[in-house]
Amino acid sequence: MSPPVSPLATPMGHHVLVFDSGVGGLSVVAEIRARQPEAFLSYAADDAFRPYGNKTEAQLRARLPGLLATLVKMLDVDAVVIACNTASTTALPSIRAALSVPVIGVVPAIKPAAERSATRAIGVLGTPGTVHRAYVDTLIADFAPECHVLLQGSTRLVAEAEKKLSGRGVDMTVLREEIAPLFAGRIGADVDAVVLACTHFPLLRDELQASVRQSVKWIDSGDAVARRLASVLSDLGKQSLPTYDQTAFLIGPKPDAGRTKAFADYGFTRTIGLLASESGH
């Protein structure tokens, strides 16, 4: 006689949502799952608002912690990552008193740069809604006051990510463009490494080396959100995960089948469209 065959276990671990306006998250994305394979992730893009890095303060802390909220309560998650320097330079107090599980947001990478950098010149490339916030001011004047530091914003680069992940070419005029203030001048000349202050922009990293002739360091938080969820994590203990694949939720129009391989690429096997206005969730 065989014996009784036992159900399959629920899988127990740490489901985990990353956020941002769009697929910027995806290079944070990357960093997590080098760093924890095993972690089940969700995400969610915030089409319908996006970009961020021309919103103001009020808008976003209007909208994100509602939407946040709504989010971890629909999906049932552990953790958050939000994997976007504007909102975290922005709301990221207001998200974290409205949600329930712990929050981790992306901090320009300021501090890093100013110790690798050995002429002493940088520059901080991020959206205008992260470069001109008093929150960088306070990072430099902390971590890098011996240092020049050039900021630039654009959210032109923003939307040149967004069309590498869909499959279509850079404009390489753009980029040199939008950073060309960077690299402008006797300081410019002499910046050795530059804070990638858009999560957007690592996913930029090849295109941007190929733009300048000097030899530069770009330097995100990516990896240090990654180790800092890790440490999270250790603390939680493992629930029960969900059943369905790894899935990546658009707020907003029906995703395109550009944007549906992108996210496949990075290990969400489903894509899902989100109806939302770009006033509410």
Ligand code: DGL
Contents of the next structure:
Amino acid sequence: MSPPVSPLATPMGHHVLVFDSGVGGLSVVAEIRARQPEAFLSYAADDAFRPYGNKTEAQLRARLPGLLATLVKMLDVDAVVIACNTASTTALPSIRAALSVPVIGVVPAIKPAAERSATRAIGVLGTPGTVHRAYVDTLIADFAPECHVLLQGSTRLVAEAEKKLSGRGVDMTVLREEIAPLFAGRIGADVDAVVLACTHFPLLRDELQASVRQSVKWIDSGDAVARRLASVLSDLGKQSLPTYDQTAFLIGPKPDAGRTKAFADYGFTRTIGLLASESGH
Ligand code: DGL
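Structure of the form predicted in complex with the named molecule, given the form predicted on its own:
What follows is the entire complex, opening with the chain shown before.
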């Protein structure tokens, strides 16, 4: 992930909504801004329903299509990026069905991890929801059939990433406890590539790297999403740019200063709370 960059003073190009349960989608925003600094981004974080990783498929499918339809109507965007593995692996078809603009989702980076592992032992670090989904089993069967794959789900790491971006420190004891199962036992000792299958986790890359003794490649899907978005946008004629600032809309309580600064660091000059009733939820 590239460091955050500021948007151009006068953005051109398309208007894209990036959506996640919280700040995780900012790891994808960094990649989009690196590839397409001209894009005008709006961001929506579903603070009111986070974490997604401990919600059932039925709960996510009941909430997300309607919520995204409301946001797209309100913001009049050209495309949507679901910058959330948990939502993408669960509700992407129903979100697409509810929207009339292109929707790009995140696919856990199991294929590149299998390709880059020399030991054929890889880890998948996602939310509990994601690592237990049939979608991930299928990716493993299709793209990593010869690998030993260790799955680890964590919601505590989502909270640590939220804390870090709000200016509060990361609890390294929690972080080490959460990733320990990926490196335990004979197979764990061989793991040389870990899929960051939650968009919050690239935000903790430095801390993850500092917590393991063996050499590990931490692989996420942010750049793949940015590439896919660029290709989708190049096929779109419409360009509808708002006249307001690039804005982060947080569904739930009013954002505090730490949260506002986190979004400002990624080019969102305005962060506002959106009451659940305004978003239709
Ligand atoms: N950032 C999200 C993901 O990629 C979800 C985190 C959560 O709310 O549990 O899965």
